Every structure is written in structure tokens, then in C-alpha cells.
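The data below hold one chain only, encoded as C-alpha cells and taken in the form predicted alone.
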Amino acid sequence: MERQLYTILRNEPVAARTWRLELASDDPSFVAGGEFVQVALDGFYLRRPFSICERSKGRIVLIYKVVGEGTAALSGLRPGARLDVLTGLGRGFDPDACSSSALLVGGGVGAPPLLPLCRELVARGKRVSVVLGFNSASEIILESEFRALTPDVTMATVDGSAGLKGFVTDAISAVKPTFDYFYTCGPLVMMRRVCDMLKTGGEVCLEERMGCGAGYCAGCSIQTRQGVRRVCKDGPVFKKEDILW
């Protein structure tokens, strides 16, 4: 774990509620996909947990919704404004658990911490196939991003304004695609159905409120068939059969 501050370099809204937050880095702790960072904000007591959603030499890139005063309170800051980070923080997803093709699945804002795993897995040679689902086209955000890296992305929309109508377990049936193993990330009733629609082994990265977020207060801990886990420590990404939905 590292604390640093970090200048923003942009902070834009992206989609509906969404926005992207750039922030210079000096090359922080950092990964796999699926790993997080833990921004302070002023007047706030508590830590905000963000994925990291791409890192280059110099800068992290975050993306957000804004549901509550915290992330509200994020999106008015304006480049050149300091935020104090915590990086280095949790497990992410484990690349190498896929044998030669995966499936990445995510909904609304559970797709930022796929898009770093998508391209490590494409740089290892290995074949990936996403399916992304928002409630309709206004919420979607890295769609491009994730077609520079593979061609096979398909897109799914609650009211079927952009790609197909329905869920993601709708738009996996439909499109049938061919894999060893999958990720998923999004909203909890989603990656329930998504694990126990499909057989293959997989891991999924949970979302809970966190306090320290580095496994000393245990305030997101669960209950796993491992018996109790933090998820800011022990996860947030986890083995499928190890989840006690």
C-alpha cells in the first residue's frame, strides 16, 4: 500500500452519471485488473473505493458513477486540484486461471476493471470475447476501448437501445461464445446469474462498503466457503465456487 497525492489532469463526464478521472501518477502500485484505489475527499470521513481502469507511465484513469454527496463531491473538482490516494490495494483477477480463451462480462460501471485484464489477456495471445450490459445507450462507457482489443464485444441494453435487448445472460445466449473461463464484474444479481448460468470456472470481483481499505478494520469482511474474507484484502475478486450467494 501506497499514499500519495495526485493532480488531476481530467475529471469529464463520460455517459449518464459517469465521468473519467485522470490523475498523474508516479507510476503507482499496480497489478492486475480488478485491483483498487482509496481516494480521500474533503469534508468526507470515509475513503472512496474506485478500480483502477487503465495506467500508463504518469497516470491512472478512473471511472465513476455518481450515486451519493461523495462522488458528486468528486465530479466538481477541476484539473490541477490534489487528491490524496491510497494505491497498491487489493487482489485482482488471476490471467493465468484462463487456459487459451475467456469471457469478460460486466454491467454499468463493473466494466472499467475488465478493460486492464482484457488487455493483458490479449497480450498473452489468448482469445477474449466480451459481453457488456448498461440500462440503456446513455449509460455506456469504454465500448471502444474494448473493440481496439478484440472484435468479439457484444453489447446489451435493458430497453434495446444500443446492441441487443436484455441482460448480459441474455446477450451470452444469443451470441453463444467460446471460452475456458470467465470474469465478471458488476452488480451483485448479475454476476449471481452469470455464475450460475455458466459452468466453466471463473472469478468475480465483489463490491462492499469499506472503511480502510486494506484489511484492518474488517468492515467488508463476508462470508465465503472459505470461511470469512475481506474483501478489500482477500478480494475483491474471488473464485466463483468460493462465493455464498
Contents of the next structure:
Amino acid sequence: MERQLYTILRNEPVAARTWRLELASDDPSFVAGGEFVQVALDGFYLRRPFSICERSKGRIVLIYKVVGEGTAALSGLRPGARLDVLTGLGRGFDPDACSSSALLVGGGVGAPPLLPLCRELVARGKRVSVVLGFNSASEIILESEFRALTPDVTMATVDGSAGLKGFVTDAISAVKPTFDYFYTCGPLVMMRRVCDMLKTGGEVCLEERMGCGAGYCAGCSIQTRQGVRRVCKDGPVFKKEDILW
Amino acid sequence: MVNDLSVTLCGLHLRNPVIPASGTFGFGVELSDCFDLNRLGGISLKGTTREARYGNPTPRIAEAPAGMLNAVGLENPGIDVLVREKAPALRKCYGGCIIANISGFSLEEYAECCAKASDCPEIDLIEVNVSCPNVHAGGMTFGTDPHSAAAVTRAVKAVCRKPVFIKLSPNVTDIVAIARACEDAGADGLTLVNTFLGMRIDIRRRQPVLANKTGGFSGPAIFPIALRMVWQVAHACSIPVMGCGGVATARDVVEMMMAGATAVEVGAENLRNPLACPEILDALPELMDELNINRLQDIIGTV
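Can I have the other form now, the form predicted in complex with its partner chain, not the form predicted alone?
All chains and molecules follow, beginning with the one already shown.
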């Protein structure tokens, strides 16, 4: 964990109530999708956790949805502003858990941490199928970024305004991807249905209200089959079989 | 000017009065890669009970203007793991004052846990939590009545060879009466205050934000109330006080000490800034120079 001051390079809407934040950063600690940063915002006591969507030389990208006063304030910050950020947080997806072909299932703003994972899997020569679900076409994010990495991308919307109509589970039933391991991030109910439906091993990326974000306040502890685990430090990625839904 | 930040607490030499408060700093080692823990005067460990506890369901954390609420509910691995693993692990990277924070649901549990903590060579001081607002039996009920607080104090003092501080709840009508009862029952010192019982509501779901419904409110918003209680108790009692509640800056540390605190615990601020304590310690010497304070302990109780 390190505390850094990052300059905002861009902060722009990319879909309905969804923003893309690009920070000037040389964060060398980031290794896997699912890892996150804690962002301090003026006027708000606690930091906000956001998963890292992209890291390339000199910058990191976060994608966030405006869901409350804190994220609304974040969306009002302009390029050039400095953000107080804690980095090096969380334990991300394990690309080695997949032997040759992976299925990535993302829902809404759960898609961003799957992008660096997709990049890593492709770089290791693994075949990757992606299924992304959104409420409607207006909320779709990262479609072109995933398509740039793999030809096998299926989009689904609940209202049918883009891609297949229905939930990600409906899309998986329709396209029948082949894979030996899956990774998912999105609403809890979606991840539960995905885990119930898919018979292979897999990993889920959880979300929880956090205090410190670094494993010392017990604010986000959950019970798992492995005992009590901190979402921020032991996760946010957990193996499917360890989750007590 | 060479600043002397050291204080003496029940005969223990502390290099400075700054101590992360229980529950906001894990068992210490979690922060060992963040800064040199040896800068800290002491470390108060996560509240510990006889048996391991999961605590309350999530959400356990809510935000408020100038503060936060928690309803962790005493998640901890149990006293045996504390004395066998946690305290020795911290001692390997920390030479200062290690404080065990003990909670319980009966006098017997308090006594048993404090006896084990007292026998643990790595533990220097015992802080007895009679003020946790987030458990539904025990916890705060022992700290909201002078007779119960005195009974806990007597039970643990009978089995402890190390200094015992009773950590008091602010959720009372007359904190001085409870402080005096603890002093009369043999407490070596007092820590005050724990969190204030509070609540937030999610107006869209029309439900409390916290799964536990209510939680303990902490952060800068409570500082003036905590300071007032420290001042009242420090003037009414002759045992040392550790001041706690909303401390976020070097100035807050000086205020707490002028009000009568011998040491000062930093709580919620650690959650928003893991470097809160070292940053306070960086700022203290300059503030002491500005105020013509040579020895920090000279200001204790001067207001």
C-alpha cells in the first residue's frame, strides 16, 4: 500500500451515469485485474474504492458509475486536479487458474476489472470468451476494448436495446461458449446465478462497503468456506467454491 | 530547540503520546509495510474476546459529515490467538508499548482474557473495553453504569499484574461518575472515549445503512465532545487518562493533553489515512516550537 498524489488527465462520461477517469500514474504495484485504489475526495470522510481498468506506462484508468454524492463530486473534477490515492490494494484474478480457455462474465460497471485480466489471458496464449451484460444500450462500456483483444465477445441488455435481450446467463445459454475456467464481476445476484449455472471452477470479484481498504479495520469482512476473510485484503477476488451466498 | 515528546504512562516510558486506537489499526503488523511502526508511542490492538468472533454482517461501515460509523461487532480471533500469535508477531517489528484491548460478555470472561493478556510477555498494558456499542449483550452495558464498571474493574485488577486502563463509553449521562467508580475500584488509568451510538438511513431503500442498524460514530465531529469529557474526568480523577475521539491533527493532540490526557489515541483518522499517526508526529515538533513547548508532558492538564 502506498499513498500517492495523482494528476487527473481526463475525466469524461462514457455511458449513462458512467465516467472514465484517467490518472497520471506510474503505479508499479498493479499486477492483476481486481486490484483497486482508494480515492480521497474533498468533503467526504471515507475514501472510495475503484477497481483498476487499465494500466499502461504513465497512467491508470478507472471507470465508475455515479451512484451517490461522492461519485457525483468525483465526476465534477477537471483535468489538472490532483487526487489523493492509496494504491497497491487487493488481490486480483489469477490468470494461471485457467488452463487453456476462459469465460469472462461482466455486469455493468463490473466489467472494468475484467479488461486487464482479458489482456493478461490473451498475452499468455489463452482463448477468451467474453459475455457482458448491461441494463440497456446507453450503459454499455468497454465493448470495443474487449473486441480489440478477442473476437469472441457477446453483449446482452436486459431491455434488448443492444445485443441479445436478457441477462448474461441467457446470453451464455444462447452462445454456449467453451471454457475450462470462468471469471466474473458484477452485481452479487448476477455472480451468484453465473456460479450456479457454470459447472467449471471460477473466480468472483466482490464489492463491499469499506473502511480502510487495506485490511486493518475489519469493515468489510465476510464469512467464507475458508473462514472470515477481508474483501479488501484477502479479496476482492475469491474462488467460486469459497463464497457463502 | 530539541523537542521532548516522551511521556510516562503508569511507569511505562513512551517515546511519544501518539497511539493508534483499538479497532483502527488491526494487530499492527498489517501496517508494518506502510511506515516504521517504531515511530508510535504505543499501539492498541483490535478488541479481543475469549472466543473468536465474526461480528456483525456487512455493511459494517457508513459515512457521515466529518466522520463515520462502524458496526464491526468485535470481530477477532480470540484471546489465545492474540497472546500466542498476534502480540509476538507485532513485537518482532515493534519495540514500543503494546496494548491489548479486551472485551467480554461476563465478568468471568473479562477476568479470564485479561489474565491471559497480563501473562503475555509481549503485552505491556491492558485496556478493558466496557464500551462497545455494537454487541447486543455485554459490551457497552458494563460501561454505562458505575456499579457494573466498578465490578469489571475489580474482576480484572484481581488477576492482572500489568497496568489496567478502562475504556469508557461516552453514551452516558455522567461520565465522571463512571470514571470515579473505576478509579475507586482500582483502575490504573482510563481511556476515553469510545464511539457515540449513531445511525444512517439509506433513503432509497428506506433501510438503515448498517446491517446492525446502529453503529459507533467517530471522526473529527466528535472531537469537541471527547475533549470535554477528557477534561472533566482528568480534573475529577487522579489516575492517568488516554484521550481518544476524533483526533486528526497535532493540534488535536496538544488540546487533548492540555485537557488532561497523558497519551492520545488516534482512531477513525487511520481509516481514511494510514499515515495519519506519522503525519501527526511529523507536525508535532514544529507546533511545539510555535507554542514554546519544550517537553510535551509539561502541558498535561494545564487547562
